[in-house]
Each structure stands twice: as C-alpha cells, then as structure tokens.
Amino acid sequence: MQAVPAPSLTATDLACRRGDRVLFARLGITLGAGEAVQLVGANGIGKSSLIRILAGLARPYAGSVDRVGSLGLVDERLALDPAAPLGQALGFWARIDATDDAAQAETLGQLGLLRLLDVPVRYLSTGQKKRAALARLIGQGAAIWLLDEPLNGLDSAACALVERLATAHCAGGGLCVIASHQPFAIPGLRRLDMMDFAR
C-alpha cells in the first residue's frame, strides 16, 4: 500500500480585493503536519476572506495556494439541510464520507448531540449548529481543518472541547488554520496578525 503524503498548506504572496479595496497583500503561510496557525485581527480585515481563498472557494487577487491532503471547512454556512432532523442531515454526509457508525456515534456523544438527533436543524441554537458542523468535519476525516470563528455561540465547556479536538487533530498529523477573534489554545499555535498585511 502506498503511503499517504503528509498534509501541507502553503500560501504565497496572497492578496485579496473586495470592490475597489485591497484587504491584504503579500501574505504568506506555510504549514505542515501537526501545525496550527490562528488568524487574528479586527472585523473586516480579511480573516474570513483568507479562509475562503485557502479553501478554494474564492480566487485571490494575487498569489497562489498549494495544498496536499483533503480539506474540511467550518464557517457560518452550515452544510446541513435545515428542514431535516439533525440525525438525518448528518447521516447524509456520513454515507458520502463513508463514516464508520461506531465512530460517528462516539463523535456525536462527545459533542453532546445524541439527544438532538430528532430535532430539525433549523431549530438548533447557534452553538448546537456549530457542534453539528464539527461532527460533520470530524466524520470527513480531512487532514486540513479550516475553522472560521469556531468558538462563536459556544459556552466555555464547548470552547474547551473544540480546542481539545483541534489539539488531537494536530497531534494525529493533521493541520489547522483558525480564524478567531477569541483566544484559542493549542500547543505550539502560531499567530498571524492580518494587520501586518493590511493595505
């Protein structure tokens, strides 16, 4: 069996333009297996735009992104059918991702979602939706995690859980890019201040 290459993510001389305004320019990131970086800066400085560029959902105004490994994204766009019960909505992705049933049940229990499986997604609170998005992310088995404001709407216990999940992901050879205005605790976490690249 051929070895799976270690994940990596490299952004070179990235620039992002919104309308007539360049939000940032000459931004670079290099991450390998086990590494994590937190994007910090004021609202509107381009953290979410950078996450979307890294995910391949938006084109940079300049520069390039190279990555090795599968990618998973958690942002404000919940990729779950709002009309479906949570269990059914997550089950749809579990079939696509070929997620092991026992592993999914363990994840749902860890995230406190087992009692919510019959609740339509649209009725979930902000924090519950965030935890549902994380359950889907874990089920993907993606090596590269892009997390845009992953702590929004979560209480302190849930925030600590997200930090533990990200820590375990990196310890297992994954990598994380986290855009957050809140403190985020992962051993060895680097910080990239978007203000350094603002224009």
Second form
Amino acid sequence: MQAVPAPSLTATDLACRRGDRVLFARLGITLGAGEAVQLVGANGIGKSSLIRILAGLARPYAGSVDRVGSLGLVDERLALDPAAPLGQALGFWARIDATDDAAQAETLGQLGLLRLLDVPVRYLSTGQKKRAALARLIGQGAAIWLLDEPLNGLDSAACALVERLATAHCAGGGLCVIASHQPFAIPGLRRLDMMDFAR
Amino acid sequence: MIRALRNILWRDLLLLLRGGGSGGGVALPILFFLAVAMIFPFAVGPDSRLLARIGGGVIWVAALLAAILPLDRLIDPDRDLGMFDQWALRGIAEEWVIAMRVAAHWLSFAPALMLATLPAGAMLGLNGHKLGLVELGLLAGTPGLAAVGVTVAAITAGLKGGAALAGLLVIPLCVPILIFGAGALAIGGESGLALTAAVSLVLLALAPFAGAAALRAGR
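Having seen the form predicted on its own, could you give me the form predicted in complex with the partner chain?
Following is the full complex, with the preceding chain placed first.
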C-alpha cells in the first residue's frame, strides 16, 4: 500500500478583493496534521471568502495556497437535494465518496439523524440540516475540514457534538479550519483574528 | 471517478425527468411542444396542402421553443445548492459534470420529444416520408440543442432574470441546427441531416469546456 502523505494546508501572503475593496492582505496560515485554527472576526471581514479561497473555489487576489490531502467543506449551502428524503440525499454522496455502510450508519446515529432518514430535506429544521451536512462531511473522509459557521442554528448539545467531532478528526491526524464568531473549543485550537489583516 | 460520474448522471436524469423540488419535469416542455403544434392549424387555417408543406418547419420551431423551457432548471438549482462546489472539492472536473448534464438533459428530453412528434406530425398532416425526415433530423439535432441549452444555462446561472436572457441567447445559437434540420425537409436528403449532425457534434464538443469555464467564472 502506498504511504499517504501527512495532510497540510499552507497559505502564504493571501489577499482577497471584493469589488474594489481589499478585505484582507498578507494573511498566512500554516497547518499540519492534527492542527486546527479558528478564524474569528466581525461579519463581512472575509471569513467565508477566506474559506472559499482555501478550498480552491475562489481565486485569491494575491498569494497562494498549498494543500496536501483531500478537502471537505461545510458552508451554508447543503448540497443535499431538497425534495429527496434525507437518507436518499446522503446516499448520493455516500455512493460518490464510497462511504462504508456501517460507518455511515454510525455517523448518522451519532448525529441523531437516524429517525429523520425518510423526511424530505426541505422539511428539516436549520439545526437538522446542519447536522445532515456534517454527516455528508464525515462520510467524505476528507483530511482537511473547512467549516464555515458550523454552529449556526445548532442547540448547545449539538454544538458540543460538533466540537467533539472536530476534536476526534484532529486526533485522527486531520486538520480543521473553522470560521465562526461563536466560541469553539478544541484542545490546541489556535485563533486567527482576521482584524489583524484587515485593510 | 467512473462511479462518481455514473451516480451524477443518474441523479441528473431523475431530477430532470421528475422536476425535483422546482416542479415541472419533462412533461411540461413536451405538452408545450404539442400545444404549439396544435395551435398552428388554427392560426393558418385547415388547408392540408399548406400544412403538409410547412408542418416540418413548425415542428422544428416548436421543438426549439420547448427546449428553452427547462433552461432555468438545468444549472441554477444545483448552483444554489452548492453541488458544483462539492464536486469540485472531490476533484471531479467541471467539464465532466457539464458533459453528464448535457447527456442527462438530452436523455430526459429528446426521446420524449421524438415520441411527441408522432401525434404532432399527424395533426399537421405530414406524410410518412416527411415525418421520417423530421424524426431523423431531431435525432441528429437535439444533442446540439441540449449542448447549447446547458452551456447557456451555465453562463446565465445566478443572474437575475437569467431565464429570459437564456432564451434569447439560445435562439441564435440554435439557428444553424434549425437551418440544416428544417432544410433537410426542403431539399429532402441526407446532406441536410449530415450537416445537422455535424453542427450538433461541434456544439457537443464545445459545451463541456464553455459550460465549465462559465461555472468557474460564476463562483
């Protein structure tokens, strides 16, 4: 079996422009296996833009991003068919990601989604949708987690669950980038205040 | 990769056939197609010789108009859902995703359209030979229509009033297919069909690259 290189995420000298306004500049992040960073800062400071740049979905105005390892993203867009029952919508991604059935069932149980599998996605509550997106992320088995406001709409029990999942992911050698204005607790979590790079 | 593409194609196809959450599905454009073919005799009168002469062209125009109807469901809903982002993260090239969508759009649309052409042709009084030419022309031309439809839908995705703009963009791009496809009826031969197929193939070859570029630019 081929050795999988340890995941890492390195961003150097990133700048992001929205219209004719530079949101941030000279931003650098270095994450190795098992590390996590929380992006903090006021609304509109560019947390989501940074996440999309790190994901490779948006091009930075300046600077570069180096990724080693597969990427998983949870943002405000679910990527689950609204008309389909939850089980079917998640099943689509499970087939694409070749998720193991037993592992998927365990994840669903952990996230409290087992009773909701027959419910069409559009009838789920905000928190339930968020948990469904997390199930999709876990099933993907990506090394680098990019979480954009993962705690939005979650109750305190679910927030603690997300923190446990992120902790377990880091303990397993994965890495996490969390954009959230809410407090987030993972052992060894670094904080990156976007205000320091704002223009 | 192949497994992922097979799953994407299957999902696209079911979504386009059933209409998914946005309603519609393939029944609406087909009924629209039949309605256009049906109102034509009312407008130009029941002269069966005239109808038989222009009937083939009417079917082509109706097919083109019907192809415009599902445009806003081709790309926009999945863009809003973030599906394209998730596929991109998994390293599935946008070109493949668009190619699958063109295939799904064609599969969901063309066979039903060709089936509906039989009653439409009967309403317009086409004889068997002409009907055969129309069907062969549609077989050759609809892949091109599907390619143009998906490309334009990708270009206009996320725009306000994108659906109306998409319709306006599709019509000029489909003119070559219409000229050769409907022209095959006038000159009554294989050359028209061959040219229709040729235009279709060119559009099919371009669509994944143009559509993928549009998707990336629209992020």
